[in-house]
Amino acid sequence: MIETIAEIELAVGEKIVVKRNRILPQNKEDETKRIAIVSGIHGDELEGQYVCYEVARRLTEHPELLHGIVDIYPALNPLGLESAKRSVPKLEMDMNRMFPGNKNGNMMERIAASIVDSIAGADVCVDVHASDTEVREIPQVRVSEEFADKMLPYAKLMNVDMIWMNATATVHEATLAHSMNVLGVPTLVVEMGLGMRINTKYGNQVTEGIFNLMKELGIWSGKVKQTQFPVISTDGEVEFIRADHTGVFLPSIEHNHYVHRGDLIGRVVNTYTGQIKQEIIAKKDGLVFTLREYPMVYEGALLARILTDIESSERGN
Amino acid sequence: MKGEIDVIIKDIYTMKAPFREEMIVKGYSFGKGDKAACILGPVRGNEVQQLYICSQLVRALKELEANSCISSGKEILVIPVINNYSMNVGKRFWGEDNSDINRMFPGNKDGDTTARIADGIFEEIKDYSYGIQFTSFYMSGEFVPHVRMMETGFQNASLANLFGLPYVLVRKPMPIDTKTLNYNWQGEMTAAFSIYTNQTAQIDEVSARQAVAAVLRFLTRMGVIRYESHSGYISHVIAEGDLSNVPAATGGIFRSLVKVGEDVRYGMALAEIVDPYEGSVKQVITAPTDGIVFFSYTEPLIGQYDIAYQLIHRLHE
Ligand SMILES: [Zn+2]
């Protein structure tokens, strides 16, 4: 059943409405366990739309295999999603810097508080993000060191390629994940793909992970398959490659490939003169798990991230 | 001796772009000696009033230097604008990735483009004794001119009184504030002040003159310049948490009935919210307390729970 979590009146003839679909098990006694799948905090990240669809579709197809409550929230920032904006329109603030919110505050603070309230009490929460529109990412779970002991066992079930510990951007105190973890709801931040796009291969992979997790929690009794066993990183093993020059970035490799020291990753070029301004060469062997998609670069722009100190044979691709 | 002198203009930070002219952050240096005061203009692209004020300060300081009114052994640096790039494309935040440079401090010389800009600027300004920034609030609206500072433990509200503006507001930092310039400046033991006038995207001559006078008054009182200034106001120090927020109970067209700085009494009508379809008054917003209007929302459209006003409780003597 579709339920309204928060609704607040906008200026002209419309309300901002945040909803969830609560999918109940056939057997009432199974209603003791609950998982929340949330997405769309960032309006330019659409990968989670497919995951929400696919989870709902599979559950509806086999309701007899469901033994817990599944709450699906595809659109926590509905105005952003429908304006192709990462932030909350008009406010221009990142919704994932507003948690845990305030139930007596302004519009978005109240919405954030209602979301936290509605997820509270769940056994686990999965917050599905995509990358931004600039770089492409492999399916990964990001975990802050603070909650690592508790989160790692769950994260390993998620069928992702990688678990990135302490990725600074996602461990911010005002994120939904941090607020839920503080309240005792283990919350996994999934990151994959590219902003404004849907990669169904990645979406299916993460969906398998969610069913795998649900099976472990006793919420799902259907068949599951885990095909990916994640590499676990810490920040020390992640090498950031940034542009030293401005220009247009042309990658020389495919995303999600293993490179060897000395391999060419790409070039920053001058489109007036045909000159190469920078050749980006891998300094270590590793997996290119982040690769720039948006070609315009200023100095400092992120071009690639390489996960080093892993064996290529560990990888399936 | 009176006469024109050549102001020292230095490049504080430069960044090449693929197609646009190089971004050059210019600093105007007055006087020679200890790094006494640094004055900083817009970090965001819509802060036109802030730009105007800084340009007027450069003009005034040029004149003072020509008249040998900068104290010997003191140097003043004015950076009229950091983010001219966003100004020229009509964007509030960084054009390419929409990041807010005022959330990137202290910066990182090996980080993202905007982290590098923040680092380049911070390195040049962090050793000044007094740091004065003209900035704006995330909500659009008008303020009573005031000096704002973060409660970091190093803040000095009695120094802030010397600007002679009506109010000094002390804000308890939220996690999101720890990346602002004001917060990081204080961490470097610079006495840091953010000055808010009533406007941002529009120029208001009266409050711009008031702001220029306030800075010159402060610099005079600190012995950095010699200038005949009026004594200004005796500032009231207020904690942000003591302001009463007056939200709109409903969405619609906002018709304000009071101005910032106005004295209001409990129960008095502050604004009407007009039904955007039928033209009738949907709600009259009344004052929850006797007080002074510190902040007023100024957009013509308002949503439910948007903060329409912030009031300072009247101090009954
Ligand atoms: Zn996101």
The other form holds:
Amino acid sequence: MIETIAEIELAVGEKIVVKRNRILPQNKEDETKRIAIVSGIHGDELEGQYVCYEVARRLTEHPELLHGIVDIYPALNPLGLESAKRSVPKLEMDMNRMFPGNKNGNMMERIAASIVDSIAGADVCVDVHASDTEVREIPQVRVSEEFADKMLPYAKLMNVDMIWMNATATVHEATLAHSMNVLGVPTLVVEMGLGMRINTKYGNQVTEGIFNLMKELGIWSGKVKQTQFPVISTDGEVEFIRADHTGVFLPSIEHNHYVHRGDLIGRVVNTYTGQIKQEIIAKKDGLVFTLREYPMVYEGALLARILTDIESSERGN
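Okay, that one was the form predicted in complex with the partner chain. Can I see the form predicted on its own too?
All you get below is the one chain by itself.
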């Protein structure tokens, strides 16, 4: 059942319309539990589109196995998705810095408030994001330490490679996730892949995690595949590796790769002179969970993030 949860007229004759697909169980007595799956806050992050599609497809194939309400919000920033822009077009505003919104505020504040009202009361919310167009991320759940005690049990069910505790973007008080957590709706931020792309392997992995979570909540009674246990960042330290020079970054390792101290991660080179401007060497053992995809870099650009001080045997156990 497709429902409009927010609609506002624009000066140019267009509308901002935010919709959800509410999938109901066959038995009305099962409508006591609810999960919300949201995506599309940033218009250049497309990984969540596949997840929303795949969840809806599987639920539609086996409605008899659904024992709760599933609300799917693929496009919280529909204009951004249509124009492939991270922010809200024309306004150039980051929608994920507008929550919880204001019913009496400006246009986007009213939309944000409507979204919050729509999700409020859910047993759990999964907010699916992608990386930007420059760096690739492994499937991960990002959790604020403020809500860690409540969120970690859910995060461990999500079939991701890693749980990153206290990631800065997740902690920001104006995000949807933070606002919903404050209101008592456990909200997981999933990050994976690359901006402007869809990685179906990652999408299927996270979709399996969502069904695993729904099974635990009693919303889904179908079979679920065995899920993996993630590495948790509290077990180690996240090391940020940045470029010291402008040039072209040539990685020497694969993404989602365990490196050892002394391994060559990559080089920044000067294409005019043929010189190697910077060799990036791993200072500690660790998991490369972020790796630069776009090769052109400037001084200070992020090249990689490594979760250090963990054992390679911890992965997948």
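Numbering follows the first chain given and starts at 1. The structure displayed is predicted, hence computed values, not measured ones. Basically, rigid core = biggest C-alpha set you can superpose within 1.5 Å across the two forms.
Engineer: So that I can tell if Glu14 moves, could you say whether its C-alpha shifts by at least 2 Å between the two forms after the core superposition?
Structural biologist: Glu14 C-alpha, core-superposed: shift of 2 Å or more.
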